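First, one chain by itself in structure tokens, the form predicted on its own.
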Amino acid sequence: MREPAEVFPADGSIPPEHGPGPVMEQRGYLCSGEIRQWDGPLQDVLSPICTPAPGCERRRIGGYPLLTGKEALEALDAACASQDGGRGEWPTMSVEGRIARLAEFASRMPAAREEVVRRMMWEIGKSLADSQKEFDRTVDYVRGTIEAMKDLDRASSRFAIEEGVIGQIRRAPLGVALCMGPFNYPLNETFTTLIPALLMGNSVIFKPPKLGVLLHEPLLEAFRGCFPKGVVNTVYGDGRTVVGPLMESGRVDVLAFIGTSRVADTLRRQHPRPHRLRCVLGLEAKNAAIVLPDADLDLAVRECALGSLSFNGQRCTALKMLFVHRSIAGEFLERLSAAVGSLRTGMPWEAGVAITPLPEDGKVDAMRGLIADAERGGARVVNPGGGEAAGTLMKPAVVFPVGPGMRLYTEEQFGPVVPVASFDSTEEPLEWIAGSDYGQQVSLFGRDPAKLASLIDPLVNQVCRVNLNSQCQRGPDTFPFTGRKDSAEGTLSVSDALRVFSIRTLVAAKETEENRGILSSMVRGRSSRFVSTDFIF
């Protein structure tokens, strides 16, 4: 790879519309309906887009508040006050009223699009096209969740009469939700928990990921203006400092966390009332592809290259282990190496760029450590220049043959390294999947319906999505998104998420004349928001 001075741009060569702009010193945080100003220390935000010289150093593009446990508990107090033991304005608001607030928020989001996208590029190195796609998809997700909420409420807008008992069954909020998203989709994945939690009437504290904090600031005013006091609160800073006190308080009702199982386990253990805590977790994955002898190689290579290396392979849904039948392994590797070699490396704003700088500290060294371990076990990098790096920018490496005893065989790499293994019998990849700690998705490539069917039937008992002749992926957002084993807890989609952030509750009465009259009076007089037959159009 070229020298850093040739890879990273000087300030004068960056298009003005995509430049880092003034240093972004964020001091505001949202608590109890106010954007409060922090006068304490800030955490430096260092971009993966380095200076060209000297030393190829990360650029400092801003800072965010290093809040303390005191501010975190103030946010918790505000969230609890807005719930007020189930009596608060937000949890008792009509579904139609909450929908109106979310719709207003969605209508205000596009005004922040350009700034959020620019910050996303500079904070996590995501390409311009992918950053724009993430923003737009998030707006669509908010609107889609609103429509799913309407459907859910319509189904509840009637009474049931069973065995002489009249009942109305609806879903009620759980209380206070702590939402923590990942750096790789800092906006979208955070909102896939935050938005349904809000719509169901919960109050929310959200902590942005360590990487991808500043991009949320342009939306703080919209949050403040669209929701009642204390319904949305933000905390920033070191996780142990601000999240620990929240969990240890025992007043968090829902933990929505997307990250590593190690951190999730720590957070769960900190809660003193575990039977009260509901967890919605998106954790690690080591998704495999199985390429059969009759697979369309053009299609399989294209999907495997994209599936392994979109956003540098920094996706939980990325393909992280490729099993290729021995009879086609040579040709597959040759084509895959060519496909990887054609991926453009560069800066996020460059047209057609596919491989961009890595935002995590030490990530290049970590990836090279995995490659070196595989090489000691007999594997090699098969694509020219694979693994070469300049600063934070690394050329993807295709490693073959990867097998038992190598870290790449079982560990989730979460970066631009593509491990490939050959197999003679499909029992080999099936056994690998059955023995894996993870169970999110798998991709199958082949043409024989009978052979594919024989693989699908056992695989659906090991993973939660089988992708036929396509890469692993989350969308569409209406499809369930979850995992088995250590990969997830709880199911997310625009409809499933509404259920996971709520609980079925009912009002019941014996079917007597007096009770029928009471319920009819409530409905006609619209004196209860829960006991209602209003139909949301």
Given for the second form:
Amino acid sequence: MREPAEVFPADGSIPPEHGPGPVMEQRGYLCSGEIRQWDGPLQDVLSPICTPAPGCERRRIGGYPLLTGKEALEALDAACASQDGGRGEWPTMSVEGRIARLAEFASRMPAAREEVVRRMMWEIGKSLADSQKEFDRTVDYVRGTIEAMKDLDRASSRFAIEEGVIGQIRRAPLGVALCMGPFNYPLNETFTTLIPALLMGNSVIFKPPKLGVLLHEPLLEAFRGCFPKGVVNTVYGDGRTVVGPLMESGRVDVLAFIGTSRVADTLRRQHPRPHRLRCVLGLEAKNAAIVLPDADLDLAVRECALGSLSFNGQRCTALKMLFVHRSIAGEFLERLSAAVGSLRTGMPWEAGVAITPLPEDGKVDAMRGLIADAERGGARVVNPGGGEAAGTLMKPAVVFPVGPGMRLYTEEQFGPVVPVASFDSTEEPLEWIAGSDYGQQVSLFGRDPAKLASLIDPLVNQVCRVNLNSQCQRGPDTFPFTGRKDSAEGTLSVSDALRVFSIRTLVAAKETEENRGILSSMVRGRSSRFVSTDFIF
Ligand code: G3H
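Moving on from the form predicted on its own, kindly provide the form predicted together with glyceraldehyde-3-phosphate as a structure.
Everything in the complex follows now, all chains and molecules, and the chain you saw is the first one.
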């Protein structure tokens, strides 16, 4: 691993195809079907990619509009107008019609790939390979959601007759959705809520995360061109200034938010009638790995290193606490330290890079604070150079033994620190998981089916995914992704998300001759988009 201070390049040694390009001053924002120009103040965008040592200063790569509550409420007015109390073009459009618009959007996305990926590297420090993966996975997600929508519609394109009542049961939009994604997956996790919300007929206001804003700009024109006026609107700026008025208006029907539970609770409380607000939340997590004495150690170490440190540990699904059986703890730590030491540190565009600069302000200090706290409790950094840093770049630290009373034992670190504890009885990690504020996933490493089964049965009641002999992760995107306690509300997957952003609604009629005639005339004459047996092929 190179020393952090050796890593930041001078301007002349950045490959031109991966450079930041001209300063990106974004002034446009999408409101009511037009890209409006903001002539007010901009928020500076500072890249985590610093100037070379010894300065190691963040480079200013651009700015984005610091909109005010006024522009936010204009976006809300536009979104509400496009719904028009259920009469709007978008919520009443046929499912096929909406699918065609989304398919058009998906077909326009690849043209923006190179620019979105470049901005992602410079704004949040994600590696080129991971940024490309995020982009491609998002396009696949859009296409997958379209297929899931077809399935959902096909299943509803028939009548049910029960107890003398004819019913046609479908799903309808909820109204206006406010979608806010996180900085670590700024494109993917914003789109995993925004796309299903749109496809179900909702109108959307989307606010990009504080970090990872400019990368959305190359897609603005496609949003403008593919959807009716007011169906997609963007707001930028300080969360309190622009999001507060939206929530306080009481006119947001769905809050789709990926971030911290503290912010989610504040936003929900701002809504004057919270019972009207549906929340879809992806929040903190502190996923544990439990490494049993008979585990394949090579595999466990590989998965734990990757699971803890992909994108520098900045994933909600990252492994954030490793419990290793005492009999193998020494050997595990030795191999884990070697695996962490072999991770390549560098700039996002470098081939094979694993550890890259951290985009959040003060992140290195925050990580060092957690390490210092654990050291005061008797733990130590076991890998050579762990925790050393220059500017925004930090060598990952493996910290052992982490135990009760240390912040690292319970707090989500969301960064390149790997806390390890040893255990004698599996009751210890089970107890830790039951007592944790979080309940997303767990990883089990072992070979004995009976032992694994005895852990799986209680664990599925505490978390929402048990991974056998592999790291925690969200994918495949067709699998349900959710969590318990402070980790999530609502379930996302290409099909579940369509349900989350819609409500069941039906047309029912007593089975009389007259009603039969009315309904069959509607179906034959195709006069209703809802009362219809059309089948999407
Ligand atoms: O940050 C949380 C992401 O949803 C995790 O997704 O497991 O594919 O990295 P991932």
